[in-house]
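A single chain comes next, written as structure tokens; it is the form predicted alone.
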Amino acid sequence: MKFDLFVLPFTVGLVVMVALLVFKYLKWLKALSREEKEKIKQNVFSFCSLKALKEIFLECLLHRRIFKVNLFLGFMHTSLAFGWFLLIVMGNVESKFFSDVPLNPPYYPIFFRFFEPAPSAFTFSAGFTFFMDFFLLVVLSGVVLAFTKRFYSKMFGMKKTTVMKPGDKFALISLWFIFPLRLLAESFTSGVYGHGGFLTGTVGRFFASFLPVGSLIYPSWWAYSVSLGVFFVALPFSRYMHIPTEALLIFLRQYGLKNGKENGVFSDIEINSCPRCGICIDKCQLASAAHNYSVQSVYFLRSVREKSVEEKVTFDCLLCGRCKEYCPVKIDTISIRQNQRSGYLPDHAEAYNYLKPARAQKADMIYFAGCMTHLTPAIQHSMLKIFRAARENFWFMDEDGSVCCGRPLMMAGKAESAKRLMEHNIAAIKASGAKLLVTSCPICYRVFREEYHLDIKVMHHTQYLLKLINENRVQLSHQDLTVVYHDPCELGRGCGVYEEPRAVLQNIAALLKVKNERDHSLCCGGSLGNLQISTAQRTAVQKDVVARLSVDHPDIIVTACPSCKKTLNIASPVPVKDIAEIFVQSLEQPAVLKHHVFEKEPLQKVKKEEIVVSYSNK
């Protein structure tokens, strides 16, 4: 067997990575629920494990997603994830056609061109140098890459990069030795002995023609294996940790295991695959918008990590999932924020022990119009005055006050309270004997959706106005109208719901399209879920988010949540609607107008025979 001292550094920082890591996963697995490990073992010896290997091959080496924020960025991460790889797999492949003995050391592959400084002799030798130079070089290009995104950020589609600690800078500078360093160390080796490749062999003879590369050789090996093993024994403690990790992570949510209602194994191994990117900083509107750069996911999520969490990194946060959209790894970081609000907040739900007994009225369909519909009442007049032009039975269930959803005390970390006002909303449901319940607002929908599983259908309204297009229930006409639609975050990022509210604006008006929309649609700020941010703050991503919708001069901004027409009618000086609104108004009034102005909402109380959708012309 080969060997030389100078190989113990990288032997050692193996050794102990590898020691680190299986430690650290095997507590993790073994701490996961009865639950959870019964899921992989069902899981395991199935497809989904192919699934898996797939995911990593896609995400972990080519990084796919990275490639769609940015194309420096993309190739930045692929060139040293699949680089590296493919010279690991490639040295392996290299050092056994080579090599008679059945079983080499780790390190022999790794530092094959030391032990074997001219292996022209074997088959396929000039293949391996050539193939080998090749993947050296597109690593190198990687580490160029990466050492100038630190200064130009800009290039690579970065406004911010993030702040990192002293042992992050400590992983990251010996990383960006290794490859430099082997290229030195073969370049000296092959500037001695005559061999190498396009890339080795050019720069051994550049080095050779000035430099006594002979008494180079040795420290030069030295200083590979040396950077190899600091780089190994600080990724265990490093935002590297999350190479390793991600691949396990993948694995483990291709089982079906996701975050529960508290942080646990699965939350941590979810904030240990965070690979500190820093993409989510400037996809956050609180950083674009407001110039807050403290609070993003990516800060969240190490202070978590290093368990020093901070109460103001914890709620400062609009809670509208674009950081997770655009996430390599796609962490659950709303969940996980959630779970860390519900330490600092004392849930007293025993402060609801004043509700009545729920009563309910029966009926085939249930309208929940919610909190903040109440407070856009044009909005439940317009669903109101559908209803009645379906000819449905339904029995509006919070019309003269009811409890909340619940979500909002939820997105507070109050998950008991909300529990309680569920309650007493299941038992009204259950008695009404209503088949569908249908609501105005994305945050009724989605708790509904997903909380309170329930035994009948859960629409929001835009999927009811689309069904009732679909069955000719309702005749519509065409309108004049050059309209945008804002995604609100519950309703498309939080439920997917993308197509239900663009096909019913296509069959009234003339919808534009925006640049960030769908999966990339942007906070309108009014969020319930921030209990930190400032006025100053709210009113610059309100401004901010009406720029952007308004760039093409719509006649009207169209939204499908209450708090979002609440929220951007502040801003506007277009007229911002709810679907409804303008569903309401194409069923009424075929022939209206372009450029109308519409009033404001009154704010008292309408009974049921006096609802009317108030509009003037200009």
The other form holds:
Amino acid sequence: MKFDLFVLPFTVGLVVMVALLVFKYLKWLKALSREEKEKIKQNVFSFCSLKALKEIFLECLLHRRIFKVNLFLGFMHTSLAFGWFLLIVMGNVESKFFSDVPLNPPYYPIFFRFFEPAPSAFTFSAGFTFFMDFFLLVVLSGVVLAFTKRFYSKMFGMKKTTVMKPGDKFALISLWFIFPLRLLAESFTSGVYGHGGFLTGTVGRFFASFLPVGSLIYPSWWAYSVSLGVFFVALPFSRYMHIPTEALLIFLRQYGLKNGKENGVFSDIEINSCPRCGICIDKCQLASAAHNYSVQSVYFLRSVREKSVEEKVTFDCLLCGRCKEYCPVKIDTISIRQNQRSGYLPDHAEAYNYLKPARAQKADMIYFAGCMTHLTPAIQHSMLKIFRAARENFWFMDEDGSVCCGRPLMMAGKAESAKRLMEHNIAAIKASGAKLLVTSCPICYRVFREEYHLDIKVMHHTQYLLKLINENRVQLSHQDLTVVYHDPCELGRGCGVYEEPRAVLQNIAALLKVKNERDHSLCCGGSLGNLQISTAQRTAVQKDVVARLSVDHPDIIVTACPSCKKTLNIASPVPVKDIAEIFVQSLEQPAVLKHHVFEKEPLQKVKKEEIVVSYSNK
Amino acid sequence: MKNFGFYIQPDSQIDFDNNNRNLAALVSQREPSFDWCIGCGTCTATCTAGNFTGFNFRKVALLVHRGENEQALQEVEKCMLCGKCNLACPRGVNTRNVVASIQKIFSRYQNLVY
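Alternative state: the form predicted together with its partner chain, after the form predicted alone:
And the full complex, kicking off with our chain again.
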């Protein structure tokens, strides 16, 4: 077995890193709940594992999602990750070809050129030399790009990069040193022995022409080994922990694990998978529009990992989900932040004991306008007209004001209080015997869908309007209008409702495309998720969104959320309307007035059969 | 006793010597827009919880400024944080954060009540 003292820094670093990682991962896996462990057991020998491997290849090595953000940025990450991976694999294969010993120490392939400076005697040696040089060149190109990015981040599509702490800077610099030092070590060796590929051979000959390369060989291999050792020891304590942890996260995610109502082991794994790439910074509107560069997910996750979370950072977030959408690791930043909020505010569900037993009314369908819709009466008036036009037997559940759906309390971290309000609403919904619940507010829609566990269908009014069109229950006239559609966060990214509102609008007006739509849509700024944002910041976000939506001079900005409508209207010179209002306009065109929906006979009235229900008073 | 058509209101004088007005200062510190409230009542007209109780943001603001903290705490607990008042406020007061701040401050400094 070949050995030299300079391999020690590398070997010690590797052993320390592996020991720390194994200890940490075993601790996490042990702390998983019984259900989570069961899920892993069920799926470990299934296609889920293959899917995970595929995702690891695409995301951890090729960085497909980063390529979507910016080509340079994608190439930089790919060349570093995939290039290094290929160097390791090819180096191992090369050393196996050369050596007949079945098991070599881990340092042998890493320092192969030192131990075997002229390996021309074995099969494919020229090919190995070429590929090893080529992969080294690829990695070095990544290092050059990474270095450039620190000074010209705009070239990589990033206005701001992460402000790093000393620990991360230390690890970063040690990483930058590894590959240039490898190039020097291999080149000096080639310069002496007259071998080497197109890169190391050429560079070696160049240095040999004016340097005493023979005496530089040993120090350069030492330096290479030290830089590797330092990086390995720094890895578990720095942002580079994401390299191994992201792979673990992908496996667990494929096995069906996700972040729950409380931050636990899974969220710890997610937090440790954050590469602190900073892609989320520019995408956050608090940064891009309101110039607040300290609350973004990258900083929040870091502070959670370091157990130094600030209250302001926890609450100063629109919970719009744009960071999650752009995150190359797809970390569930929203639920981690929301869970982190619990405990700051007292959660006294009994404070709502003032609520009287819920009142319900028998009907086929319930309309729940939501608190925000009561502030934008045009939406609820439009919906009522539409229901009557469609001859629905409906109960307007919150006609005289009602109990909040509970989601704003959940967003503030008051889960128990939210549950109390939900119990009140569930009792009324169940007692009405309705088979369908339609709401005009995406905030309510999301909580009804995800948390209420109702055994009836829940629809947002955009979905309901499309249903009416598809069932030919209304006839619309196409209007001479150009509109842009603003995807509300809770409806779009929150519930995945993108197509229905667009399908409805295409029946009514000319729908223009905008740059930031669907998954990448902008938050209006009026989000109930943010308890800290100042009025000036909110206004900055509103103006920015309006400017971006009205680039193509639409006649109307259409949205499907009362809160977005109210918020955008404040800053918009272009009229902002809800989809229901446009829908009603289209119904009321003269050509359609003959249609049965506008017959003047009295509108069908719901038979008022009021029921009072009690609910569990926990 | 005959009241001759007159009656005497209970004493509504505020005891500034005993009332602890630190809460108002702490709330303003956490949410500076609290000082912008002019008590116009727009919030009160929209309040979801106000539909069921006597709660409204204007009352809370008044109680906090007077240093009647115990009552203020009892009031803010009724809030559903729905955000209607926030959206309606013509002065741009971050009402939700005021309510949340009062709750947070009380959970940290319970002596403010007394």
